[in-house]
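In structure tokens, one chain follows: the form predicted alone.
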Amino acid sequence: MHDETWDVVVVGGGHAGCEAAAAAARCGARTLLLTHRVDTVGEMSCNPAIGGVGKGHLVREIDALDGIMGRAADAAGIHFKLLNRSKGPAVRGPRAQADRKLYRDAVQSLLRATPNLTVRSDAVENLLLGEGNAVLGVETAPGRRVAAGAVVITTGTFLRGEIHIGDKRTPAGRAGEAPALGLAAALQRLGLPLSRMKTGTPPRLDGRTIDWAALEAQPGDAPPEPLSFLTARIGNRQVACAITATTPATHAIIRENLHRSAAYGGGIEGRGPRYCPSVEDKVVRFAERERHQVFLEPEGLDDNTVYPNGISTSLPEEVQARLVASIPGLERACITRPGYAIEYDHVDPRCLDPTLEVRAAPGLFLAGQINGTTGYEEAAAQGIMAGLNAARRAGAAAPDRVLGRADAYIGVLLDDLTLQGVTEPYRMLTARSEFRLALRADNAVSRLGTRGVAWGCVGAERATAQGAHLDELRILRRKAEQSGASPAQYVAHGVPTNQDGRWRSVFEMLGLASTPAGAVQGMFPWLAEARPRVMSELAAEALYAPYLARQAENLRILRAEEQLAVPASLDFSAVPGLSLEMRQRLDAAKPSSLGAASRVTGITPAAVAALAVHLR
């Protein structure tokens, strides 16, 4: 007996849950989002920013699939910056600092406007199971049994979450909210591999008590560059941030009290994020450094709270006060909320298929920090893919919604998680992709737009806008490849060119760093008529064209390996030539293809060759 039935139930209203619920609903699935508190849906639990290097790439990809993160960030953005602007287009990362309240309101507004989606306040305490541990729905705290064709769990830091400040421990999923204990027990009963991880947050400061005049101001870009393809312009008033740094006095305070830190005093067993360490970790790991940068980020237009990015800590409150006062510009700063570390359960993501479905529990999908990642963007990327696949499972039979490493950073993320697992909270970096010249933030629509339409997750407005962009880019590139001039003609228009008599296309000239864009547009007025984002993408394609041509062979090999499927039922002990260690590693990872097998940690080329022979 069930009290109600839905196609998809999503548990958790964080970034992963919001994207999962919206994606499933966009695909036509009747979707129910269950969360402890409806008013905190879309809450930015840690830093008030979306995007960055690697992370901004994920946001653009989510947006190309009609996700909500980019649109919400644009609606709430109060400080935009394109990071790595002086470097090549492949590693430039769009970032937006948001007004927390505006971001939460924007997410909730977008969810309310999504057909087929209902959001409700309820704590999920248990999973409803059928034959073979197939997940058939959930049971909520009031004892209601909710049936579903698929369930997506996106609990963030709530699974047996515990906040640490010095030697004080408080059960919580985040400050002021209860942890998810019943659901953690349900996952444990399923036999899923659980372990502990930790993350942290800095103390919040009252901006009115900061000496802003003594600090270096950090203005945003003018004009600000939106994160979403659908955003024409940013409407919010923009604010400046500021930069300061820790001092030797700061480091002395930390060293003197290191034994009182929850992370160093033995109170925490979970591993923290390498690429977003606590200030205690920085002082210990980089003992030779006398200063570490601290970015002061306002949290809202009508909010005096400031987020001091760079001093995440779990030291006692009185030590935090001394630590903050030792930093230039913060001598009289008042702490409005202390920093803390939070420890929580996560599931080893190697128990998941690339669709994010749990192999041992058909119908159950996991997304976000529950899979061992850190960051809003990584969570949202998993959420959108889990939501798409949950809708597929709950509906008519259809191919899995999967992105490969050569398709998107989302594909890199899911491949890394499900094959390699995690030993620390996973963060996306552009260096994780072997195809990063092709996987740029500027060309996410070109890479994923048509796929999103085919998957049924892109609405009519976006499909029309993205289709027009692709058409214009295709026409412009063809014209740029067919049009050109002699060296003498280029030089006559102020475009430096080797005088070798060789005709050069416009496309080739755009790929040269020495080519003044304005001079080329003066020679070929039709270039100036192109929309800026189309022109920018064309220039990036021209710049990387020689390298992309060489990379094509590596891509061909990868795709050939990915097409050689490894049956889920394959007994690796029956593969001749595999050592016991290789069999154990492959059996734990359950790779779906030869290419995936080659990326399993510790698998040797000889083992890949033996597996290839057996499969063929």
Contents of the next structure:
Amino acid sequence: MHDETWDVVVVGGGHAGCEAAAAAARCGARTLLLTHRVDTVGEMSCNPAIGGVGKGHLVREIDALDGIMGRAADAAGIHFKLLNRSKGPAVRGPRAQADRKLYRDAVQSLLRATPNLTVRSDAVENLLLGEGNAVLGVETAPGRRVAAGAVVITTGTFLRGEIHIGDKRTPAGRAGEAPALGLAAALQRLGLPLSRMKTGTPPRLDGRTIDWAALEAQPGDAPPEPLSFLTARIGNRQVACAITATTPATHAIIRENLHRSAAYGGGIEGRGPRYCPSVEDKVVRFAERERHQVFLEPEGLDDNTVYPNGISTSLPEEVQARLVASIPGLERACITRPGYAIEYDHVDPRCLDPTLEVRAAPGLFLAGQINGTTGYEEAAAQGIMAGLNAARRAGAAAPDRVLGRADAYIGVLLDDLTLQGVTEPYRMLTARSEFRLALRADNAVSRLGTRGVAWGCVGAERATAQGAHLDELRILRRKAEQSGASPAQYVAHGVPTNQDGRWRSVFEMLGLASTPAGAVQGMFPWLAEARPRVMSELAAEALYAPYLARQAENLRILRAEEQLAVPASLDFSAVPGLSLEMRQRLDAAKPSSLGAASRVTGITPAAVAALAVHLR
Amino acid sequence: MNDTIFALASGAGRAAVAVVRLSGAGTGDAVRRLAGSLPAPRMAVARRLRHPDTGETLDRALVLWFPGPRSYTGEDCAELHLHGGPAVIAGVAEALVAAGARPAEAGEFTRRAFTHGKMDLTAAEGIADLIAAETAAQRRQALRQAEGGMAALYGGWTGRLTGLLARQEASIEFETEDLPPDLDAAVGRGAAALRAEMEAHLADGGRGERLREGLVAAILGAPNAGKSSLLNALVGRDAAIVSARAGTTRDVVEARLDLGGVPVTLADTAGLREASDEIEAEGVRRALLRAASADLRLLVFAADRAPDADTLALVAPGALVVMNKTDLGSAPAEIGGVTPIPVSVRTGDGLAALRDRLTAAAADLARPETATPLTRSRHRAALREALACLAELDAAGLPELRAECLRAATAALGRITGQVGVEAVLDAVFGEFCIGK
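Please show me the structure of the same protein in the form predicted together with its partner chain, now that we have looked at it in the form predicted alone.
Next comes the full complex, and the chain you just saw is listed first.
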């Protein structure tokens, strides 16, 4: 009947697929990753950068669960920057620009080093279905039937992908690679709600033809801050980026040729992300602006390709050339590959459980851009959760592996996707979290480390290192709360303090912006002995302590409402007092708890009250 | 689907016209079964109403058909204007039940309108007040609120707050973008302007709430100064027991009064004196307590004796001092520096003047000065909280902490007008700034 049998089969070798396969394998599931081409596993299709504000938070969370993204970015990073350095620790986002080839190599070698994991080149054409649409495996292009306890699909933009350059259309998953058509049809047969989205990428330039001397250089941080908890230091040579901007001449070229842009000529029906608009979009929507920034980001150490961040476009190639030449420093720049817009199918993620399992097809998981997100980090975050839950489903019965909104940005991401759905490619922003001060890049290990160990996805090396960090932090915090001094003593050591005679703990003093860290360390030498990352996490906790205490009430309400489960079998039409519109919204979102129901977009307080009454 | 409800929309009892209102998916069907066919939408048409089972004619009525969503509740609605009489109303009600409708529960029409987004929370509260309004001024205020004056004011603030939050969030999320350099300062200025407006709105001395809830006027004075008689005279009925014996009123007796549109609760209290027993002592204690919490104090003296020290101690500038029993003696020119209002409850002399003075005092306290006064303490509490959050903005320093202040303020206002979602904030961000590489 079957040609081979696996615990988990992952379809797709992008950022979601790699994390899903690696996570499932780390949990002990015998895992097979199937992809069109083994050599492009871990490819960065767009911007050669990982992290940022919100995205860097996701990377740290993936890393705390022993994912591969942070380690690969550190191994490949050639330009690091901690964004929002001048702001508080909650919104600082680590970011790395990677050497594209080194990144791919790092991902592939991390996958090779993962026990229980096999990577193979094969196109998946169909799903093997059992009773009640239970997914039993996949069928590959040569007609092989591969049985699996769970299947994770991470096909990114490959589902009926189509590239647009001007009025030229080419079916493709990304530049030079075939789309996945059979799988799209299989998902459609399952009755999954599919719709179109679009995204774009700028032309790539030959760095040797850029006039770097004429441009403002942007060096990275020194020393660079790694993305992974396990990385002690960054080994690669670091390079600078440069910054330039579009000109009125650029805008004139774009305006004259707007009708030839795929996105504006009516060739594209899908919706694009507001966060990375095409340069056409910027010129139309912000007509009054005379310049838009362009960051020139080298794609590798021994690669001359440069990514001009800020001019994503689907204008014809000939117009792209003129557009580029109108930008200072790029007058003689050669385009090595034109920019394009890509349109692809995505699935309405409201058909998924918070574990990313398709409700209508048990055993089938979807992760990444297929769920309507944008960005490597968002894809990887879904991948790791889908992999963890696929392994759970394929193995012995165990509770769902879910993170909540108060636990992690991963939780925010999954809750938003599965509850609200998407109207445009979804990107993580810290603004999306109501617990922003608690969900920090610096404390991902404290938030998730223990859970990762319990789920069995954290290797021994990391478990030991993270455990030591948690112990050290706990001890340091207790000491900082129990030790302290009088205002007179603080002032005597050069720490400004309100002269009210009140004893203050070290922890309290660390939370004040007016406290010079060095002076307090002078008073309490054990503070100076703490490891820098333990110390900085303690300082962040102290800084936000009054606000975190206030959030505790919101957290309590959230937890209480999450406790009140909405049974999957609940017929919303049987709930008295719900209007047709409210029923439709709830039916689409299928909230799993009263808390989730209250977050569904457009749900009125009256509807939540009606539901609460019915549930109680 | 929601079931179909009906209710008598006009007052009960005999009247020229009685209006029965229907709402729900089965409304059209019910009207068809009683009136034969549906009239054109929003056109008044005369129809013979028949019982759907017996065919018996019930009334000749005006029938109006309001297909949803352009209706009061947002559902299909209809109105039947009947000849007002209990038998007709009862007959039509029975026929409607036979046609599949059911009598509405209290507030059900408004609740459905709220559920369908036909009105926000403040408007729904306004409707509830409108129905409960006792006086004309109360009704006018409730009407203004129901029409969304409040929603417009608070909604406007929420919109501005959302805009401020969007700028603050933009400065956090998009550091590397070309944002205006002075975002933090602009947010600070916007918040300060908002605070000033909210403070002015809160500083109305509680007029709107007083008008909605009514004023309390305490009548205070020595035993047997005629406080209970005065209350009865002002109310126009015997609300309090009156006797010549001092200390008859042992607890607080209350009666409602409409003074120029402001509802006033007159509270008669036990006479202020050394109590002769424990019960009376408790009465005196309550009288003083009531006096302390009252909006207005009527201090009653009797012209046939010298002013007592206990009541005299309560006289302050602006107090309403009443000199009763002017038929038995003459009123002095002033008591404790205040010119008394001479009254004889027994003859009725001076009562009209006293009523005018009371009306003026009530209007002073409760007539709103602005078009959209605060009407509920719930609103006041939410506004106060929003203000407190905004007040912390400058001290918060770090952008993410400033954002916390703005988020908390938005959430507090949202308890009045409905919550602002992240998407609304992001819409504002991407609408204002060119974000994205």
